[in-house]
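Presented below, as structure tokens, is a lone chain in the form predicted alone.
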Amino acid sequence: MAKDEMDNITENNPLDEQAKGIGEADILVGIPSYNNAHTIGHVVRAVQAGLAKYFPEQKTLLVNSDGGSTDGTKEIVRDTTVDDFQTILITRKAAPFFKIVTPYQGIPGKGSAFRAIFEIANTLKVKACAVVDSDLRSITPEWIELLVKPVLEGGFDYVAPLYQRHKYDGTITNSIVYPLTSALYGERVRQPIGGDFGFSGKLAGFYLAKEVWETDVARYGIDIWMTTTAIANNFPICQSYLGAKIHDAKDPGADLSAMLYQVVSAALDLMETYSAVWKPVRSSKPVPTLGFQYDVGLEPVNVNLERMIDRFSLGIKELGVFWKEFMSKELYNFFTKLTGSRKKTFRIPDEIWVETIYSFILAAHRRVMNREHLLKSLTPLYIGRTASFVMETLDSGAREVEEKIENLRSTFEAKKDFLIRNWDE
């Protein structure tokens, strides 16, 4: 499709405008940014050549939610097009094409951003949607089919993704996010915050509705919210196979006390909102799994393990006076007697830390102290937990690492009793 036969309706356009000058749409693709003019205009051509080649007789609509981005991220999105389609065997696309580039409004983050985009899909009446990161590498115009064609033809409302990365990246994922939603709701969705989600347009009328757009929610909370409203209020659910995530890999142990605070803040917050529907839950299932599942090239993670354990046994030296106040005392005597541990010998068993997460969630609901300096306490015992994790499974394949990972969540389900049993107390 040649530049000047797509609707590219630009900023330039107050965003009623844009959108009753669309009028309705089928499909609706939002991309999130912030100064991100090295990535973006790979993703806009990808989303563009997905929706050409996988749903040509469909009225779809791109909307860039932009947070106030200086580095011409906008101009790139309004300006990139596929050009020649049939250099990727795609042929023309019959139905229309537009394009809304738009700043949005509220909170700076991207749970504002998406809010932006749920009201132009509301406004246009959208069937589905599907939203992805900005500074994706790795994204294809499959991508776009595998989050969207669940939604048209599968009778879902909400898609997560599901990657496949190494074996020591999304740590905070693997150890806490995902055994702990899962345990909580009793649906094993692999990747709760992984950024790349298909939903419905119901849905995002569902989420739209909310009242969370002066929370944490708009700020950093919204990977996780999307994921856990879709579960807990009912709605179908599936994951689709994506491939890998290309993107910048970061070290473990490195200091990720704020986006740990964040994400186990975000989790305890949707505990307290749905406490009445996660209590009675006991076991958890599969959610349905959808697309080729294939082994991919994946960057690698570099783990410094002498640093993590130093950075424990810090944590332990500096900040146990605090952690006694809520732990039990052999949960913290262990702690203590593990820091006197050789590199060889150092391990977090899953029972010890499953009982540390659960400890720290029942000081945050009772508010035994300050929420924020509670919860980034717990960095010091993640890395800990990690560089365990990672000296189990120095040998070991993919296969063995998904096995370990599996194991850790049957231990959140089988020790939720504990949870349950001080929630209320």
The other form holds:
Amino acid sequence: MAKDEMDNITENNPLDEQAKGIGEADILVGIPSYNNAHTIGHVVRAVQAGLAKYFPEQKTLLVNSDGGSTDGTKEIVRDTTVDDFQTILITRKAAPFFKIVTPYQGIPGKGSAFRAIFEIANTLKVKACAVVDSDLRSITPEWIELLVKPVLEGGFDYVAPLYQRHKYDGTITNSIVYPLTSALYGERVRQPIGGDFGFSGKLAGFYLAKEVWETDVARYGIDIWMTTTAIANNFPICQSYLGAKIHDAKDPGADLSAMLYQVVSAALDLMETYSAVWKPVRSSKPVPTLGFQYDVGLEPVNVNLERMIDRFSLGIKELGVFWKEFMSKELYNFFTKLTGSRKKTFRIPDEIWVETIYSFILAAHRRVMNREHLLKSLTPLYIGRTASFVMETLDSGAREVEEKIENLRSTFEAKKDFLIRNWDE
Amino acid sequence: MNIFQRIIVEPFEKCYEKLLYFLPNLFASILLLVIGIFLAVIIRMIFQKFFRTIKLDKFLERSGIVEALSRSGIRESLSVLISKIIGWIIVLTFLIVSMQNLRIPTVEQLLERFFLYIPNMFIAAFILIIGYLLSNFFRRAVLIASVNAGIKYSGLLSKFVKFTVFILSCTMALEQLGIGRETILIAFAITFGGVILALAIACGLGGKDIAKGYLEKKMKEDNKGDGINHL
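Counterpart to the form predicted alone, namely the form predicted in complex with its partner chain:
Shown next: the complete complex, the earlier chain at its head.
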């Protein structure tokens, strides 16, 4: 297949005109980007190959929604194409493949980039969409099949990713987002903030109609917002096993407390919106999991336990005065006693951690103090909990670690009454 | 007889006339003051009830004002305190009106100057309150950020920030009141500049080895950092 037959690139035209030029499409894959010149070429090739290989009969479209990159990201998206389909065992001539490279409008952030993608999906009346991160190194054409096919053929409206991750990777997801979301909404989506999702055109239209695009959802928190909105509004959901997720190293200066604040704050906003939905939920159930699961060799992760415990102790010493205002006396005393513990005996049990998270959520809900200050002050406790988790699982395999995470989820569910009881007080 | 009349009787008559002229004003002033006190009590009660209805105390508790007041020894609830202040403002207003009603030139001049000065007092008080709240806010922000960055002297650093912000607001308030305008500004600039200079010199000369050691330790710690991907 020649390059000029495959690519119909439109750029710098108003979106409506670009969309009119295409008419309608069956499948759309969106890639939000901002200065990802190093990695986006591979992502574009994987998407194009995936669409050609698994959906040769469908009219397909790739949308790059860019946040004003200055490193040539857009040019790379425009110029990148799969030159030789035969090397990836594709011999059939595929239906037309289109590309739209567009800067998004509105508040800078991943949410605004997604909004542009939803708008195009809505205009072109696409049947199924997928979004993938632009910094992925491990994406393969199969990801596109795994994210899109459940929508086209399985009757699902939302497909969450399921990755194989190192036991110490994704600790915010493992210790807060996954167990909290499962306990609240009753659906065990293992990676609610994975970043790569599949969804139907109908759900894209539903997202677009929500009035959240001038809020923090436009800046950050779009991942958890999409997952929770799909669950809370009873769209059929599933998860697809994608293998390992390897992506560009995050900015080493990225602030952990800012990440923690953004994730917990986004979850809290959704709790406020859907309080009538999550309160009656008493247990959770697994969501259908698709894809062939296999083990992957993962890169080792360095952990500096001593430094983590030092950070925890410093937090207790300096920030304890704020926590006292909303934590139970027993909980506060537990943490103060823990500062004297040795490394080997340093443990924060599941019950204590769940009560801590619920206490912070309730304090933020009651506006005990500035929300950003409150949630950022959770960082030392989170570091302490991560250190405890690392020590507990030093010799554990992936299965045992997964069991521990499931135990934590059960504890979140068991203690949900505490949250409900105090929510309306 | 004439001399007696001019020296003794006429002054007394004049004094009597003035007294006759002054007494109604005095009675009216006393009446005004009594009405003012009575009105103040009623309005204070109304405001107290209103604040309780809108749950002002709960709202202010969240903003940290209650905590700040209790630390400075004020145990009364804020709704009571504000109602009392409103009551006293009413009493003060009536007192001023009643004093003006006496029509004594010296008092009138003093009152005029006092009236002109009142806005400055309000603005200064406002600056102080905002300064206090901001200093607490920045203290907390710096404390949390520095603890999360693992800085050992977070407490000290945050107190320094709070102190600086509050001193700055005090300087602005005093300037607004017209008390030692330039002197205070210069004093603040010298003190603040002096502290920074002293720290710079201490770090550069006296504590250069400590600073070097600290930075080296921090660099090593950062290199020993963990590779956890939290999200």
